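We begin with a single chain expressed as structure tokens, specifically the form predicted on its own.
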Amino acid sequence: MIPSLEQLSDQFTRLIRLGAVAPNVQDSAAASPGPTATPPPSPGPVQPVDYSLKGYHLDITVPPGQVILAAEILDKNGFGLDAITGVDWIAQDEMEVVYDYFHPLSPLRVVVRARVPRSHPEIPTIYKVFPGANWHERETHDFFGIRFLGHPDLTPLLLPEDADYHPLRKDFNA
């Protein structure tokens, strides 16, 4: 069965209401102007989005401890994992992990986001739900320094084995 956008929104909204998934709302007052400033927080953690503007249909924000639950919900609804990447919000002293999901039998695309502090960038791995996440998490660890707790092998994937730097962090100097 192919889920509808409304069904997915309802599933995540019910979980949030029950406290299983809580929103990760950012304080927009702390944002500084300019290209490193974070956009104002969205009205809620589950947001339908205009696909023609963003390239996805549903944007879900969860706390780091709930990324596995979000992955399980999407897996049960027939979604596949497309990509995992990071975003360095240096002005807010946070790192964001972005998970892109697709449905192979429908045009639905979902983005799940979770933010972690830059000083302690750790988040649970989802590779047990989506085994293909293994490589995406290794690449994100290489380039952003985000540690995926429970991951079986975070050795460098694309950087030299002795690399002790993360080149996509905004404070990286070559």
The other form holds:
Amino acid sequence: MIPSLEQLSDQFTRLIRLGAVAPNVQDSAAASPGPTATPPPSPGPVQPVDYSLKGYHLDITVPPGQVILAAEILDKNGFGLDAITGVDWIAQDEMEVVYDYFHPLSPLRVVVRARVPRSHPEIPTIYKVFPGANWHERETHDFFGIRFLGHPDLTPLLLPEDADYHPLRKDFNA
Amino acid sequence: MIASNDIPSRTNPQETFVLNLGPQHPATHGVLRIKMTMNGEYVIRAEPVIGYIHRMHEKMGENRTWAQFLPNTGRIDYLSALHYNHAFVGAVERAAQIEVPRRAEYIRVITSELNRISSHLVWWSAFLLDLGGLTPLLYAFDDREKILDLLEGVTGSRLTYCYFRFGGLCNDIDDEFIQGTRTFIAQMRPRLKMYRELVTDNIILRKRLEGIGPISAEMCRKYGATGPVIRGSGVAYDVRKSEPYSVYPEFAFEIPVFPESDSMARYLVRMEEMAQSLRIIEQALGKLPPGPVMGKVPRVLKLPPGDYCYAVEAARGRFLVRTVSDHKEFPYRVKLRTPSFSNLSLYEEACKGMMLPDALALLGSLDLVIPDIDR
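Follow the form predicted on its own with the form predicted in complex with its partner chain, if you could.
Let's see the whole complex now, leading with the same chain.
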């Protein structure tokens, strides 16, 4: 039940090829105007990284449509859901959804990322694969306004019940 | 507890009523509200309503320098402040490649483990209070007082510590602390034995907890529940062993695991963990290396662009700091993944069909700290 790093990388490389949609990391980097203060996009969609430098082992970038498939692969390999969160890359007019996974039986840590346009931040929910995603996605919706399609209840979790603002967006001013 | 196949007969919607537990309720230990749909004494649905003391720590993180955010970390899970300090300084040290002197790492482990014991003592006394036993609180707070005195001596605070710094510690420990800690270990061991004899083996406690509130290992994985919750479900997952950080690999200690998956198993995990923490502290004091407690740190901290994670085993489970840097003095993003949030998220599923007093025993066995959920 404990996968090796290579096996996982293979499974994800296959998934991304099957999807026939290359993740648009390179596109977004090209579209960004000038020398923005953002990290350079990772060179490939499936990137083993040095744990001692980053704190995780595998960095996977998928198109938004594939986050459920990615969650299913990790679920089959015995991973648990650590957290879901967002990052607002306002300079690139994009928002990143970051899924952290841990493995209860091995030291392997995996990060799955997907980018959605800021004007239309929508991504499928993974709560059917990991029910724990329910709250994490609600929180991410609270903070970033990212809509998780198919989510049963996106009412504010931590913010007041009538909140119509998203405080972690970079253009939010209190 | 009733078997799950009995539930449908009790879910006639015409016979249910809503019981509002909290946000001010002794059993929730803070500002947590649970909307319970009840059928008589049985819980049909329990929906936690959270966010009453949400403070938006993550936004505060974006509005101050890395160092200025450090005191915030001690105010998220106020019972386990040093572990949260550790995760944040760990993430920054990882990003900036700061070397931490070995003596500082040893002291971090000693103080963190003391903090773990004091946190478990608060849980223990509050949990027994929920179950109707007042006396253990008086004993536990007596022990905890000694830890708070020791930590006050070196950190300057009694609860919301901000003791760790990027690259080390703000203060070295002295002989008084070392002697005091040795005395504490010697006093605490017989106390733990006494607690076992007086409380853990008590038939009333056993009847209240054994077989109550089962949480399977699979449920823990699906919800991301960690700490004593997953270890009470038979999974030996502890960040100190499975993703070793600091100098934990240099100590011999065991990860207590109980496969029964009930509230008693989670209780026993924490009781056993206190003994293991004492073991770690004793070893660390025995081979405490000499030297400085502060490494070389640049005056203005600008981390290389990218994201950095650092996870620690806090008293309630896995605490993860995920930071994103864009090479400025302020963090671009700080994500705080807290154990209580994930541990509570499984409550709705776990307590379906339980009797109300059992559901509260389950709630207590999760060891929630509300600011840790709401952040």
